[in-house]
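Just the one chain here, the form predicted alone, laid out as structure tokens.
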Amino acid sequence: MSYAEYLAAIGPEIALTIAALLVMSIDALWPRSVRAIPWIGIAGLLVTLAMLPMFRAERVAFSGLLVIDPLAVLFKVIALISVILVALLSISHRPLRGFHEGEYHTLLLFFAVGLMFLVGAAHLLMIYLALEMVSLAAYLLTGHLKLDPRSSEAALKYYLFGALCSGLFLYGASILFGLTGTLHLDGIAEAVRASGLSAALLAALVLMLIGLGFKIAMVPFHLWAPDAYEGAPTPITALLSVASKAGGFAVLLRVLAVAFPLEALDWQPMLWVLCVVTMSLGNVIAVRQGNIKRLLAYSSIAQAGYVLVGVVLMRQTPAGLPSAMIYLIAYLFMNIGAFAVVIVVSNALGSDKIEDYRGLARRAPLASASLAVFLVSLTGIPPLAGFIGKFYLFAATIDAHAYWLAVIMGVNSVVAAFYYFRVVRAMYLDAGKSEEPIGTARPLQVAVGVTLLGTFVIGVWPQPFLLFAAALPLGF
């Protein structure tokens, strides 16, 4: 490949890497410019996002290690928007102010670089290296508040569980290489079709699913999520629940759709069970939570179960893959928006307990109304983005004649409404301990405004998002 071809293949990734190195250099050479560092990082992310339309031409690069296709472009957009919003949240999160901000935002940018490589990886070695890049940055960001024992504990649990799952993924990939003689997903698919089902092939799939299930917090590989989400800085909790999960789903989709053809290995029954258990367990345990971050952590596990419905159905109905994509896009805005309001309350009260949200509507009416909108959207009530996402998931299950799955999703939505509305009730119906107004920093106002806009736009005018998602070919 020529230099021009290299640039055409990974131009946005190069630009974001330069932005990360610039932030790191400025932090080292001009430490007094710490206030400008977050904004330089955000500018780099925005420039990279603006570059994506110019680098969307489909191509295979680096001898098949990377592909640029509609799926990769969509997930790169999701990753960049998520990281931009998280960077905005981080500026106003009180525990992060003045605490190694240069290191923090450098890691945030390298996390985004890793995600961009991950969603375009078409080779198991490239997938593994990108997963490790994302994971290492995530471990460090989770434990960034070194003086907070909860943050250190969360990072340690996240790291130990992640190291185990990463090793299992690599072991599964090595078995697959031994069976097929290649690490390219296309080559694996050809070899699997030729050889057919075997115990070793099934073992390789299971081991790789464990590694990817960890990234999306799929039951039973979710045990790290509640503690990591609670102990991590709240912006990083939002990052893990959206961006990291989206990257995991991108790899899962590509591996299942390309490397494991259904005619050779029927992986659907396994995913049927996993998606039902994931959404059900996440919702049931969320009912008992008294901490808003743990509640949203278990909610995030349940949301992974909903997205898995679209993944399971992608070979049975044309509506399967688009329904998963539209739900992920909706989830980006409503979940990060919810965490933005959690930061507003945490900055003012120093607490994440749900009982401290009592009477919040009288102290912070706009923040309370915003949180109510996000929680109602997560429940799946119109005319918000969550309703559109769930509507198309239900439509996909009906189209695939999976009526029992639609019933289970409906029951889970009712359970979710119970614990989401418990927070809304505390804000609007319960008496608070104080009437003192709560202010909201400008970056948080921007983040809440953007996520509210996204939540309403997708709910009221979903056609552009649906058309783009529907254009994704099943073979990617």
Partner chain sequence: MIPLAPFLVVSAALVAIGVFGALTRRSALGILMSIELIINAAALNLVAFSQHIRTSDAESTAGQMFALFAMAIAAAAAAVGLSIVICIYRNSKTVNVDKIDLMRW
Second form
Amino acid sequence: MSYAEYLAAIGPEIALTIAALLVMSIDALWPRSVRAIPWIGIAGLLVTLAMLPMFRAERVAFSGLLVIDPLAVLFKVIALISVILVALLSISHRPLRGFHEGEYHTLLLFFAVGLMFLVGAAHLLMIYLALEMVSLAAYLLTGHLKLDPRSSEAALKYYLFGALCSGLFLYGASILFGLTGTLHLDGIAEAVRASGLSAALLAALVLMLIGLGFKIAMVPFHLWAPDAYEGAPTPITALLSVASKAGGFAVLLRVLAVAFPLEALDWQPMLWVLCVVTMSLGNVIAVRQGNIKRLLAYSSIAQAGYVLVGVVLMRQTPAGLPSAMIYLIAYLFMNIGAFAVVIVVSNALGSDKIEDYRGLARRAPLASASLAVFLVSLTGIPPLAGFIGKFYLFAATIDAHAYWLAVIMGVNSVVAAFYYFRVVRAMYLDAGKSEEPIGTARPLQVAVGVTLLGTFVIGVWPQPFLLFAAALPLGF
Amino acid sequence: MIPLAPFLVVSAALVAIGVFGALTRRSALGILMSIELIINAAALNLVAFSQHIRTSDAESTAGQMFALFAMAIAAAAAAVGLSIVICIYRNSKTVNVDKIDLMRW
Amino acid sequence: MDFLPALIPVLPLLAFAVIITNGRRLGWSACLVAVGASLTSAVLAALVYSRVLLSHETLAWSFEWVRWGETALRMGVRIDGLGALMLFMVTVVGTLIEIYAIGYMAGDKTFSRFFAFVSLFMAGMLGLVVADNLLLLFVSWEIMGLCSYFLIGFYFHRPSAAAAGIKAFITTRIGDVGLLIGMILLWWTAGTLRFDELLLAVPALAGLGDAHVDLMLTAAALLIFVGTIGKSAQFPLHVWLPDAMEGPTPVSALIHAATMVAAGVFLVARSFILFAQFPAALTVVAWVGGFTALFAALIALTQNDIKRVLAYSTLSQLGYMVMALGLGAYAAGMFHLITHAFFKALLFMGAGAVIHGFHHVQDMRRMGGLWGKMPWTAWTFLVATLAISGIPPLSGFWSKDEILLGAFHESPVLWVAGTFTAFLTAFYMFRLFFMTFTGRQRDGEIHAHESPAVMILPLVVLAVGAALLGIPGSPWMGLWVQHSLDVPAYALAHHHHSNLVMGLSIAVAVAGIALAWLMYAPRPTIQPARVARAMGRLYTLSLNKFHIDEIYAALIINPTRALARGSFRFDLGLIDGAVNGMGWLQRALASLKGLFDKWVVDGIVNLLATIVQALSAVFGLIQTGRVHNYLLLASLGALVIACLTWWNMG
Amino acid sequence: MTEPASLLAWIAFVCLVAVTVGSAVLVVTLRNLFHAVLALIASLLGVAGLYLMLLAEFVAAIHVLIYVGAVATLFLFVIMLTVRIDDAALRQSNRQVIPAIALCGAGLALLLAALLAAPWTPVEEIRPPGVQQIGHDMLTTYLLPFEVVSLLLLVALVGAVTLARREDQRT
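Next block: the form predicted together with the partner chain, after the form predicted alone:
First the chain shown before, then all remaining chains and molecules of the complex.
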């Protein structure tokens, strides 16, 4: 492979790495330029995003370690958009102001680089490496507010849980290597097909599932999530709940779809149960939360459960994978949007308690209306993005004759309405203590605007997103 | 030459001991050390497989390479973990994880 | 020109957008925007109605919305006779209610917000009526659900209002989920969601005789009916409607008459082809409707809150409509929907005028003698009361009579129940009327006054409608309205006229009024209290709404609590030592008990809430905040997953 | 098939295993964290010995360099920074010991059952790749991970320095 080919394969990643290094050196050399740093990072991310269409031709690069296929491109787009939005949120998040912003944005960009490698990795070594890169950056970002005990505690819990899970993932990967003699996912599939089911294969799958389940906060590997989400700086909470989770889903999809053929190991029943437990537990526990970040943490566990519905059904219906993708895209906009409003409120009130949201509609009408839209969308009510996502997931369950899954999802979406509307009620139907208006910083306005637009457009005219998601062939 | 199976037994034992440590140590540092044991077990597995399992010529070094990378990554992860532990210590003057529960339910 | 009907829902939607974004600037004139939009819609609707009536054609216009592999989803509007009549009714009644609200809401701080949401509500309802496919119908349906949440909880400083808003939203949401699943089931079985295509596809599929397909379609029909049960407040999801009167009275009128509850009935009518093919589904519909009609009428007998009586009467009348559809008397059911919209809107607005003039007192036991003080209100109210009681030639008589006629031919049991309900209806409505308007005022403290002209005018218009609207649907005019509905061939044919049915229904109405006169006239012959004593337990049953809420508590909540406590202990032993445990146990039990006291007051939603909250309290305990517990649970989880999977594979 | 191992090799193997596993047990049970790190070093050296027995000299060398040279030293520093001397006598394990023993025991048993029954496809003869081969592959086949791991180390460096630095040192 020539260097030109290398460049053609990982051009966007290289560009983003350069941006990250640039941010790092500018911070080190000209400490005064700190106001410009986030914008340099965002510019780098935007350039990378703009480069993606030129680098989407399907290919296998670096001796099969990395692939560029529709799945990878799709997830790269999701990852970049969410990191851009998170960078916007970070600019105006009060506790982050002037607190090692250079390092913060450097880590954020490297997180994005890791994510881009992660979604294209088709080789166990590469997967592990990218997974660790993403995780390490995430641990560090979670604990970035080192003077805040909650931030440190969140980082510690996240780190310890993550380190154990990734250690077990590595051990599982080593068993898989022993069984198949190769680290390439497609080679693994061939060998597994030839040798068939064995207890060791199952052990490898379960061990690897621990690592991936941790990334997407799937029950029972979700336990870190509520604490980490609550303690992390709010933009990072958004990052963990969207970008990091999307990366986890990309690997999960690739590992399950490529490396574990169903005829050798039928993982569907197992994932079915996990999916049901994940959505139900997340929704049920969310009902009692009094902190909005924690509420959104449990809600995002439940949302991961919904996405898993598409993953479970991906071999039974051609609608499975695309419906999971659509849901993920919708989730990106509505969830980051919700966190943007949470930041608006916490900047003004210094609180994330739902009781402090009382009467918010009078103090910040636009922010409240936006949050209401995002929550209504998360509930799955038309004509918003969340409804389209749920609609296609329901369609996939019906197509796959998975009626129980449809019913359980239905019950869950009723339960979810409870807690989302508790927040709406606090904002609109409860009287607040103060009437003082709350302002919104410009970058947050942009972020809220973009996410609102996304939430509405997907809801009203989903066609382009459907095409985007339907680019996924079944057996990629 | 020692066959494959004894190595697998050793690495499985190391994993079990490591998980046990992670579950029972009160100190975050103790948990970190236990996790190092697990990563070592995986690396040992990889090297053992690399020598004993039939692979294609192109992948004759795959297992060893994975083990080497895993070590580098583990070192980086340990550095990150220890810096987080230092932060925790500065904030709450303890590294015992059962004392660290500001956030729950 | 073809897309003209699409403008009808878009105009109120625009009004919503304009008012919500410029609320402060518009101030009082917000109502002009809202009324202007719906008045224009009404004019358009009248145009559409005349065109559909004259040509008997179906107006349709659509465009491709999304394409999903092979299947494309089209969005558009389709207006047949049924849709045109509904459009006409919704826009006219809606506009009148909005005009009335100008007077009723005057001086309210949230005046403009009120009109914004009412406009959106109208947009939702109109969108639902013009929709040419189930998906668009569902979208409008949900928009209406959201608006009901905001409007019922509009007086947010009253906790009961906020609670009622949530209750309405969550309860109807249960139905919505059923509808959504049913809709997708239908889509996957029949391959389309468009009504005109379903008209062809469903009979073709039913003709196959494939048991699986039949099962799927029956399930789809029943799930769609679950949506109706939620939205049209049929038993057992009826609990939200009586509470929905917590909203401002114009909202009650809107919800009870022209919009929300009518949507559920309309849904069954729209997807009637599905029900018509599967008699099992139809039977369920009929019995649910019949039961709701009787059950709600029994409760209405003893209520003392003026709006509550009306709320239960709505439930009962909705039961009639649903029963009619279930009996195949499609045209009769829809006719009753239209007439009911007029007289029920009139009743609610009359009650609102009473409440408005009576300084926001709603207890009928404090009223009386308002006849002299509010003549306009009293006269129009009398017209509506006569109409709902089924006195010819007012509108309610003709539509109700036709439903009973259908029942007479199809199911004698339901006919008897329906006739008895008609008797009860006449009785409790005149009980209300006599207690409010005749005799002397029982609470002398309050100085009642007549409402302003802007509130009286809509009352008069509606009274004219409630009085005369039945005529075009009467046998005198050859059931003209019913024929204009373009009743599809698959709906059952009209029944032969029966003098017995008609005579009996007049007789029971008169008997009901007479009994009410005897008991509640200025000088009663029969003392109501003695009747109550004589009826004993029956009276208390009705007063306590048949203890439905308590039954829910005994059957479901208590066992759940016990279960929760049991599983809680189990969890505890698992995670940590007993020392920490006792603390948790006490805290969790205390919170459970608190929740129990707080939530087990009434209703299925509170029940659901209680269960979910209890589960939440129990499962929330997993999150101990200690990372070593997390690690243990996760490892245990992994082991369990591995074992179960291995065991599952044998 | 591989040639039968000589008795000497077995003796060496058993000794190494005893050191490795024995020290590992000490790592997770010793009360004094300082001692635990020493046990960790012993265990790691044992693993290095096992690498040698597997004829993977390069891996063994790197292992010793990275783990004993860097990681263990880092642990020692942090322990000295964070653990006070009077902590040494404190109980170092929490109340989960019994469930943890049960869980790990069951897990180990299942894992061993699975691993020993697995259909491995052994080589006829061990031909370990030399250091040259490893070096060559690292800069050809594994060029991408080689570059990415450098980024990962950079991330760890930047982040760890930011986190561990005292706040008052930056003005």
